[in-house]
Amino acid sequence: MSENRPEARPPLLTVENLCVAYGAIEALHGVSLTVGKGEVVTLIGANGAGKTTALKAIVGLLRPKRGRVIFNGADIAGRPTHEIVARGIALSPEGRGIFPDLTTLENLELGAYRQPDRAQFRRDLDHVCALFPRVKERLKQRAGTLSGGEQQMVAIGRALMSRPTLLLLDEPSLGLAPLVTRAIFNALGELNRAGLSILLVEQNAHLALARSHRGYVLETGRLALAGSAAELAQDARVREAYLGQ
């Protein structure tokens, strides 16, 4: 997205002390993290480390056992998702979640469903058409018709149709092909630029790292590590796990 920035910036979100539990088995063991307004924020870790469970509780899609989670001056931790979503975040999921026999349009219309005044809904869908021209042509489709990379722009876009102030992205180039990603992750910027947070989940550290301001490390739902983007890059004990060096 822009490049890497260390200055200290306003607390968007701050998560504190956070425990989630699926049942009995404990995933995620006092995790805090901050996402600065105006900041990228990637989340680093293996498969099954916690970091979908993470987005998840700060959504209010799994409900935490403790912990705090503030967005904006207000405790949101285990308030309804259509709460959370009212303020500002949204959150586009791994696996995409379209609904496959909705057109596209129809998805879109769904992330607008608390935007009474059609003009704004114009605007706001000419916005998510500026920045992904593929969703544009594809507007009248089925979604479940749509390739991969098409139906990831579609999820961002219903996310995007929200109005939020802080991102969600679980997995955005999962599958998806170098140039797709390419496409997606350059849109992402211009997103970025203009003001949106962003917390990110991305399978590919490189391009993760690349893009954030700053980065946290999960490892079997608890933080190991915490840093710049360019610090976690270079930290030896991430280029051996995620960087493959």
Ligand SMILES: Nc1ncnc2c1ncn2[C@@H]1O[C@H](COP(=O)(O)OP(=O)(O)O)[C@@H](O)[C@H]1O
The other form holds:
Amino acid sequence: MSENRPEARPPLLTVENLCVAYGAIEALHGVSLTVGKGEVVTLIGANGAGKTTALKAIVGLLRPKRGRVIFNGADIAGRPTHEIVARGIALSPEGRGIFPDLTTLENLELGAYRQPDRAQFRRDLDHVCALFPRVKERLKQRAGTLSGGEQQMVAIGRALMSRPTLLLLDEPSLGLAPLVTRAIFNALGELNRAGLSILLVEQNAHLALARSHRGYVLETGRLALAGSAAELAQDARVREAYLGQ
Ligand SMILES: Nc1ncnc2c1ncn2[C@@H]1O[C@H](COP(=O)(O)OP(=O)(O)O)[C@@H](O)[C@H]1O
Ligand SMILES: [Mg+2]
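Switching from the form predicted alone: structure of the form predicted together with this ligand?
What follows is the whole complex; the chain from before opens it.
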């Protein structure tokens, strides 16, 4: 996933001048970014930079104050989340958002609540189970009893059940052991090779850049840098601030 051919990829998502506020406090001050068809794009930034806010605004969980969110040619800014999900964007949220008292299967069903076709549901479930064999083994188990890594897999699986063309991932590696993180990123690589576009938020900049085509650096609600993953990984400011080098 490390080649850089942005010119070869028509935009799937174009965010223009996105401003988002919590009451009187503005958290995003005019962010613009694109995700091309088939691209993995990473958004790097320190805690509180506005990464989660950006993902929530794209999927309609927060209403932008200003700006445009163009997906597949339509401006979806301010549209309700269910409509945005129906158009093909899904979010695997920060903290996973698993319902602990429901089973794994019930959690996955929530991601497919709009799917009336039982056979299609079955195929999508089989796809998630093939991608994450650990999830398959835990379908009948209460999700709250799963390990952190398994819960992350369920969160991603639930997002996939809505059949997205763009997957938003908010800190999928947070709190996970390196081996589990690798399994998750390998699955993301497989999904991308099958055509899924991904916008990834990570504090683990090393890992994210190694697995992305391009990236953006967000600092206190503004974009500070943009470039190919290789360029960002070499950038002195990125190395100092985010790669610990
Ligand atoms: N629900 C909220 N109410 C008020 N301020 C918030 C809320 N959520 C986030 N913020 C503020 O918005 C800014 C960006 O937060 P967030 O998007 O969560 O950052 P990140 O995901 O990069 O850590 C921070 O200053 C944070 O304190
Ligand atoms: Mg966050």
